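First, one chain by itself: the form predicted alone, in structure tokens.
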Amino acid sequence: MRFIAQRVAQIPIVVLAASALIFVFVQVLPGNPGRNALGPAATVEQVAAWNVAHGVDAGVLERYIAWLAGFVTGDWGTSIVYATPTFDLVLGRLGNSMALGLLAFALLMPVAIGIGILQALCAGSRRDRASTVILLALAAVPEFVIGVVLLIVFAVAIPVFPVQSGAAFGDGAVPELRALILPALTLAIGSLAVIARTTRSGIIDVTRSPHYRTAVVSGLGAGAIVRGHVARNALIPTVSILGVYLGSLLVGSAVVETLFGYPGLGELLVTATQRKDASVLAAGVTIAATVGVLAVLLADVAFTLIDPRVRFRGQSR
């Protein structure tokens, strides 16, 4: 519990540091916020008045403190692109990205771990080498290429899924789920190789360890050996990787969401960057960083359940 409490206590510090960096980076983007909000037809006086009214002309530190106070209280400002409250806009898009990310994670985890286990069981064989080549080839292909291939095959040649995922929103649960399949598969395929290879390596390392050989020599059954000596130790590096990937999947992929026209957080941040929508950029990236940190915390909790050494190490400090 102390280990988890330490991790939880670190989250506000990490998010605060990340928000400060993000806010500074947003401020150095080229362009005038007032001009972006009012358009090219606005006069210089109107642009200056808008900047004063929204506090844009103040110093960076003063603006950050004001923004942070608003962020904590739920006042995230108004998007200059969508003319809607940033709070509703960002959290709505985050919900879409999390739905897509959870589906991708549900597809990815069992397949990747299953492939890793099968590879470890036949390590060194032709089947192992062939699957390694295929996985590495998939890892080398960019996400947008995988997405384009899936679109050509399953949306154009065999039209079982829609080309634009966003067009299915509001048509009901089944059409919306069908619209999620191709972008979720694209995300899952892009992460498949790393998790499968990590699982394979973890199992091979455990089966070559002295405590595994001792368990075999002592006459334990195969099931007891797998449950007590292989699964837990072999999954420790895999859980670490899964925590990182879960965080990245939940906050969306700018490439995949843009390619499939999916209204997620990644697509929103691309538009906000292009139009210098400062309130959306600052809030969206801070929320994405928070979700990423929480995903890592979830992996840490899994660590304490899988590996007793983590609990003992935390208690001894």
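In this text, rigid core is short for the largest set of C-alphas that superpose within 1.5 Å between two forms. Residue numbers count along the first chain shown, from 1. Note that the coordinates shown come from a computational prediction; the quantities given were computed from them, not determined experimentally. What changes on going to the form predicted in complex with its partner chain:
- Once the rigid core is overlaid between these two forms, T286 does not reach a Cα shift of 2 Å, moving by less than that.
- Relative to the superposed core, P263 undergoes a Cα shift smaller than 2 Å between these two forms.
- After superposing the rigid core, the C-alpha of R63 moves by 2 Å or more between these two forms.
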Given for the second form:
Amino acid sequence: MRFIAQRVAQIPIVVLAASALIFVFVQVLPGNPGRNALGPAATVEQVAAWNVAHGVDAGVLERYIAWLAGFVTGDWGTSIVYATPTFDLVLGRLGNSMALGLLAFALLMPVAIGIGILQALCAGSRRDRASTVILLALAAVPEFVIGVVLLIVFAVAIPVFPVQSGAAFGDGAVPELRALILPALTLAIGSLAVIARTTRSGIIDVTRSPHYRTAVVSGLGAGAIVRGHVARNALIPTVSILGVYLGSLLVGSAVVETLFGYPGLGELLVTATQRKDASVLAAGVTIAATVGVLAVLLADVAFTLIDPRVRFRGQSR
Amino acid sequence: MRDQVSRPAVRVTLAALLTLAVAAGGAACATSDVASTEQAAVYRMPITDPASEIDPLTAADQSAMAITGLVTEPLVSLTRDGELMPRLAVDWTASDDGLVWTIELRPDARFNDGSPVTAADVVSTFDALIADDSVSPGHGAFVGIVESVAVGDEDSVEFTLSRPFSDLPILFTGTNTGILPADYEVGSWLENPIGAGQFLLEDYTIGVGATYVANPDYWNADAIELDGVELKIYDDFAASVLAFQADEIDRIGLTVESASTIDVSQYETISSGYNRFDGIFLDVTAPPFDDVAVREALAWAIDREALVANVYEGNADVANDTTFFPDYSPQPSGLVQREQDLEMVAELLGGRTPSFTLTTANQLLGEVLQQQLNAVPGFEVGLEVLSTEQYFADGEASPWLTAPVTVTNWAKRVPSQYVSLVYGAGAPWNASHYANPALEELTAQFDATTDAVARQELADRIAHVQWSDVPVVIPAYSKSQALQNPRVKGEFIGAIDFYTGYNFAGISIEP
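Instead of the form predicted alone shown above, give the structure for the form predicted in complex with its partner chain, please.
Now the full complex is given, and it begins with the chain already shown.
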């Protein structure tokens, strides 16, 4: 419990640091919000007037403190690009990204763990080596390429999924689910290799350990060995890495969301960065950091439940 | 042996079955949404996420202008041949001294809330546009020209000018000139998408797109055969190309990237009128371009035909370093068309070797120009390619206005506007730091007269100064091309990229 409490206590510090960093970083990016909004033909006076009207001419520290005070009270400001409340914009996009990320995670987890188990069971065989090569090849292919290939096959050659996923919003559950499948598959394929390999390694490590051999020679049944000695220990590294992947999947992939025209948080943050939309960028990154840290916390909780050594170490301190 | 042969076959079969399963799953989920959109005669266009506010008065990028422009109506627009076309204005006349223009309004035009379009609405719109504190990108077109706007009689508006300007009606075809109600508040458009245009905004979803239905109260509603228009946001060009191939959208810009993946022969290729030029701005106040002979040498060193072929993909016309687009009347006469002439270059350089760096945000054009010039004996040319943000950065040291040689894209305007924006002593975007009182005087005379003979003579003289002094090398006037789904019938009356107003009259969708 102490271990978890420490992690919980770290969350606001991490989130605060992330928000401050992004607020500073956005100042050093090239470009001017007023210039971005009005275009190159606007005069310097017009750009300056626009910046004053939108409150982006004050100092960084002054604006950050004002933003932070608003953020904790639910007033996240207004997007200077979309002229809409940042609160609604960011949380709406987060919801979209979480829906996509959860579907990707639901597709990814059983398949990746299943492949890892199968590989471990035939470790060293030609099948294991072949599947390792395929997985590593998939891991080496950028998400963008995987997405484009899926679109060429399933949106152009066999037109059963839309290219632009966002267009299905509001059309009902079935069209929306259909629109999510290709981006979710793209996200899942991108993470497949690492999780499968981690699962495989975990199982192989356990089956080569003394306690596993002791369990086998002591005559325990296969089911008892898998439940009591293999699964719990072998999944420790997998659970740890799943937490990280869950966090990144839930806050969206800028590449995948941009390619599929999916209005998620990742795509929003790219736009906010390009246009120097500071309130959106700061709120979006802060929320993304929060979700990411919570996902890791979730993994830590699972970690302590699976691995009693973590609980023991926590108590001994 | 049999086992070895059959395993790959089994794997291939399994892979095929998996593919079919995914496809079948999608097909099973597929509803009639796609079919219904197609049946509803909706023209579907790709846009990118708007980069500016979505307000008719302040929209600064093409996407924001498209979202608002389908709903609003200008006074005048241009046909694809460059002819003026009445919209909310039905007639326009200038006073004898050219200082007062009277614009007669269409009496039967209404906003989409049912209220009539009045002279007060036009006055209010232009007051907002020309106000000193206006942040509208369209503001610059009227600076130094329109002094005030007032209601004439019931159906007319009077524009009082600070100097005679014979091309005033063309300025009404520019950006941000859609007429809005007199009580319109800037920034409120998305809450109440008001306008007197061809379509009604049905829905706009940030990051996804906008849908429109035909406006039944449009003054020329009978000419609008479409049920609606849909704008779909694709921030990745590859995705929009795939969407075009998948029949999700009806048009895609014809570029090297799209042409390399699309079977162009399956689609109709449509072309806009002239819409821009890329000017090479030479700093005439510093070596080596303070010497007009060096500027001329550079102008004669460029292979313009090759630029048209390799940079503009054939969709441009060779230009001759003047600001008279080919569809503008009058056209200057009496100038020798510049083309690559290495003997002329050698003679003008007289053994000198000008060394300079091209600064631009247009990588392709910059690279081709660099290669061309470095292949000409006498030139040593470097290249600095900047991002758009870097190139157009604010401040006194903005590269596009201070670098010795810059290559900048300019949208189409009337010829004299470029003098006040680019060539004049006080011009705000005079990247060449050039000034010639004679040119400004000729342009003022050109703007002031409507006499065809006098305008032709003045056009010849203006063009001759631009050609002789050559502060800006203009190698080509370019157009845009797009591929269009053959289900679309009819020809767009105006430019296909709508830079002078949105007009879907005569466009229909084949059932």
